[in-house]
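This document opens with one chain alone, in structure tokens, the form predicted on its own.
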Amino acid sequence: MIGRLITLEGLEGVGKSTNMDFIQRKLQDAGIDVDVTREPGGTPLAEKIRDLVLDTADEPLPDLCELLLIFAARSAHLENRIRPALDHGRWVLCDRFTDATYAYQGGGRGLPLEIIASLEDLIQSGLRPDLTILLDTPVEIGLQRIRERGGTDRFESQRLEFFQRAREVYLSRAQQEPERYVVVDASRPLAQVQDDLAKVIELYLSNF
């Protein structure tokens, strides 16, 4: 059996989380052995970057120095947990992963597209997703849903003008790779979400 790497992406407060073991249980019930991973993290040493990242210390991280962490852990990831999964017929799902930083550091932090494409070439040495659901909904609404969480990370505190910028970068992403993308509006109730989500994945898994 051939693995597959199935993403799951958006920005913060469209229920990615809860989301992720709904889709982990669709895999499940049909009976694919499913990885479920997220970045960045997944490895021990991923996991220890992703701290870095996130961490709001008093020395200011770079953006630049951001980016090249977060491919620092994607290449952990990649090498000691995502490709010896699909090497073994093993589906991965991830929380986040490569569009994410085309949305975050292409989008919110304003770097330069290219610089980001040739890390991707030089990392991912062709890997791409087989399958990327978006979970989609206003800016406004997904921080309201974090500000009734309470607490946040460096990513979380951004100023709306950031999640703008990264949500224009996501959907421009999803018109240019129809073939790939599937957006799912997450702004309604989550029922309603769910019931897009089986039928994505359903309507997937026909085509094996």
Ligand code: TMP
Contents of the next structure:
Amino acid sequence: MIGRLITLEGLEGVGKSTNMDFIQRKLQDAGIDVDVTREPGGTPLAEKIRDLVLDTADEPLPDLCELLLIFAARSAHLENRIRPALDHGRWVLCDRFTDATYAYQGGGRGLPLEIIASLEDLIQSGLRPDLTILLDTPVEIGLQRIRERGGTDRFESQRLEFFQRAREVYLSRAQQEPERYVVVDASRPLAQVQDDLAKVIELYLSNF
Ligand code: TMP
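Next block: the form predicted in complex with ligand TMP, after the form predicted on its own:
So here's everything in the complex, that chain up top.
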């Protein structure tokens, strides 16, 4: 039994939480033992690091410090939760993973993508997601949803251009790795988005 790592990606306000639940149900309905988790976070230590990264503090968080904290959280999450689960043949469904680092710290913050790639190699060795689903909407739509629900963490308060750059990185990565990535247009009504997600999961499972 080999476990699989499935990740769900997208900017703020694309409906990730609702669709995480939907994907989890689809996998469970197919009889798959799935561990549902998130990044940054997923273990007690990594959740503490998440708080450091998301909380607005008095002291500025330099971009490189943010990047290292995110990979520090990822290292704990990988070694203490994800790898053990995969080794036991469990599937892991993760709300965001390293593609978010390329998008937010690379695209949004403007850190060199090569630095991110080196840290990815160092921390993950060869581990990469088996399937990544990107929920994509024009940035304005997601930001409008965030404003309506009053988001104020360190990322939710970023400007439009930050998210535009992050979206470009997501889309270009999806284009570069079509065998791993599926892009779903999340600007449509939820029922249509979930029809697509159901098809993506069915197709993925039919390959085993
Ligand atoms: P969430 O709101 O989807 O749980 O994600 C928390 C925030 O962390 C979100 O605004 C994106 C950000 N983030 C990064 O900047 N880099 C990363 O590598 C990850 C996983 C998340």
